[in-house]
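Only one chain is shown below, in structure tokens, and it's the form predicted alone.
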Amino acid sequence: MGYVDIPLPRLALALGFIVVAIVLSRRGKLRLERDLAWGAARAAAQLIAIGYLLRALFANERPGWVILALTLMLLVAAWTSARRIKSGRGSRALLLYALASIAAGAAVALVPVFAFIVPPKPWYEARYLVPIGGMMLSSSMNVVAQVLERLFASARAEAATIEQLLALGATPQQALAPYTRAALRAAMIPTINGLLTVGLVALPGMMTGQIVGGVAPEQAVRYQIVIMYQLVVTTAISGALAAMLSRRLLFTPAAQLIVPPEPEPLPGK
């Protein structure tokens, strides 16, 4: 079994979706199309462009070159995560932490898989690292950012709870305890609902992907079984470390609290 080739003139078929949301935008008065036209000329133009790098490095394949590759999309979305959080002390003094949250969540993701679950022959096999690696990779970028987002802000709002409890002898840890649940809550329900309703409510994008390819569904499905269970790890590895970082940002060595600035207001605000 193969799959079913699009050639450029479907292709553009697609277009219409996008040319019946900009319509909707429109007449609904959203403000929306500039941004839909944009984010749909971007998209196109990265996927593309990642499309020809990936037949590059499949045709090319050695060590350094998918390491790199790994490497590059782990930088990326350390400095994405760290853009997202708007609460926090800026990008420059997170970008350490996130990074290190997400490179540790995606390794213990993937590391176990690849040695003794879904081995590659050989061990740097691009189709196998880049595609699951991306995924662990975008995982951890989201939880990281949610985690100290909800983690930041709650340390200005709840400032003065926070430094009574320090007043009374807690520990930062302690005073932060309930606001670092909740924020690690937040991030793992998505993960739980797709536990939950994975194979009731749709069918997840890479088992859809192998058996459009013409794979077995029950390998196709034990596949996604793996994935899945990889991103619940990922997000509680990066979840949890993305919250233990965050008390070098928001304490001080004497345990005082440094309250985040207010996030920057929008343009035109």
Contents of the next structure:
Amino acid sequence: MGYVDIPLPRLALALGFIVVAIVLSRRGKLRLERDLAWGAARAAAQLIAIGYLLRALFANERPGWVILALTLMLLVAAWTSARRIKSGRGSRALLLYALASIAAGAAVALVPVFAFIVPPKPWYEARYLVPIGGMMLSSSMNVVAQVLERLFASARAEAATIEQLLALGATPQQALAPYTRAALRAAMIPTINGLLTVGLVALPGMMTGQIVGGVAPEQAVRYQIVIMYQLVVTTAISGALAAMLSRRLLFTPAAQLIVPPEPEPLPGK
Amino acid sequence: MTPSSQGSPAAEGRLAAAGVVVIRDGRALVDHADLAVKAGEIVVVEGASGSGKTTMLRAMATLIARDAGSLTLGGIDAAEIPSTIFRRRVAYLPQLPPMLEGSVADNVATGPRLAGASITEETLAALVTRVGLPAEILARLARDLSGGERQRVALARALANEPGFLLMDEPTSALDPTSATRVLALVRALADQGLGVIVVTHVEEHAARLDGTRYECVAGRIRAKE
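Since we've got the form predicted alone here, give me the form predicted together with the partner chain too.
All chains and molecules follow, beginning with the one already shown.
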């Protein structure tokens, strides 16, 4: 079973959707027109570029290239998750901790799956490693960004309470515990909601993609089940690790709170 | 373990800071300051706001890092004592002590709970009674309390750790005269029970009424009050 090709002129028709949103933004004075146009252009450019890159990668499938591609994705994910946070202890440590959290979460989800559940042949087959790896990395990136953002914001807003707990003999872990719990719960909830609504509300992109591409639906859903379980473990590990490592940025070795500076403002603000 | 059996402070003896320097953003907030307190003594540090007295107190509570100077507890370098243990022995009360979520009982039990110990209803009642509050207050939500009540609940919360020393930052400045008088009398009573207390204040009248050893803090330095 084949699939319907999209020639470029017909692809351009999809721009109409962006035009609709831009018109609505202008009429509603939302001032999102530039962001929408820029976002649409970037998304197209990035995806077209990755399409050609993936084609080149599939044509020259060697372990080094595949690992390089995954490493680059990991670096971009780490940088993106850490870039808006300002740590009093320097941005290099923050970037390193974000990288470690994302890498660990993704590795725990990817290695067993590629070893036992969906073993690609050869083991470095880019068709499997890159898209599934990308899904884990991007999910992990979002969780790490959210956990860091929330914990650093709590350390700023609740500095007096955290210090009071320290003064009463709390360890940094104890003093930060309520905020850590809240951050991890908030980071896990979208993944859990995903588990609860998948198939009822959302038909995930990978699964629909596979079905459109001609894979038997009952096989496509198996992939999707594996992916969703992988997302759960990635989120849990990356989030917990990011929370643990951020304590090193928020406290001195002598258990003194380092109140972090204000974060970078969001784009467009 | 009753809160009135404060036997340990005498053994701990003395809390002493010498040559303390705290630099932030290139400015010396505390500039070679010395301050010490013995068990059973009240030390009062007066000074205008911005003189560095709060920073000095926070440095003595190990809540901020010192850029120079020594801090000893019972002759032992504070760096040699795990921070959780040091801070149970040397309690710190900020000017406006934040109330934690939950009831007054939850708040007062915080220190022992953090240390993995339990605390009985009787001990909790004895602690709030000791700071001049009725035992019924234990059931109230801590964040609903008035300023004077908060100050005393924070004191009871600190005392639950059975500290040897109390560092109090402006304990009376946010209080009405009646509440302030109560807190001052309470501080005196705690010192009489053996606690070493350092009180930082900018209210000269309160400093005089505490009847302790008086110092003043000027531009990050501490000297005996004339």
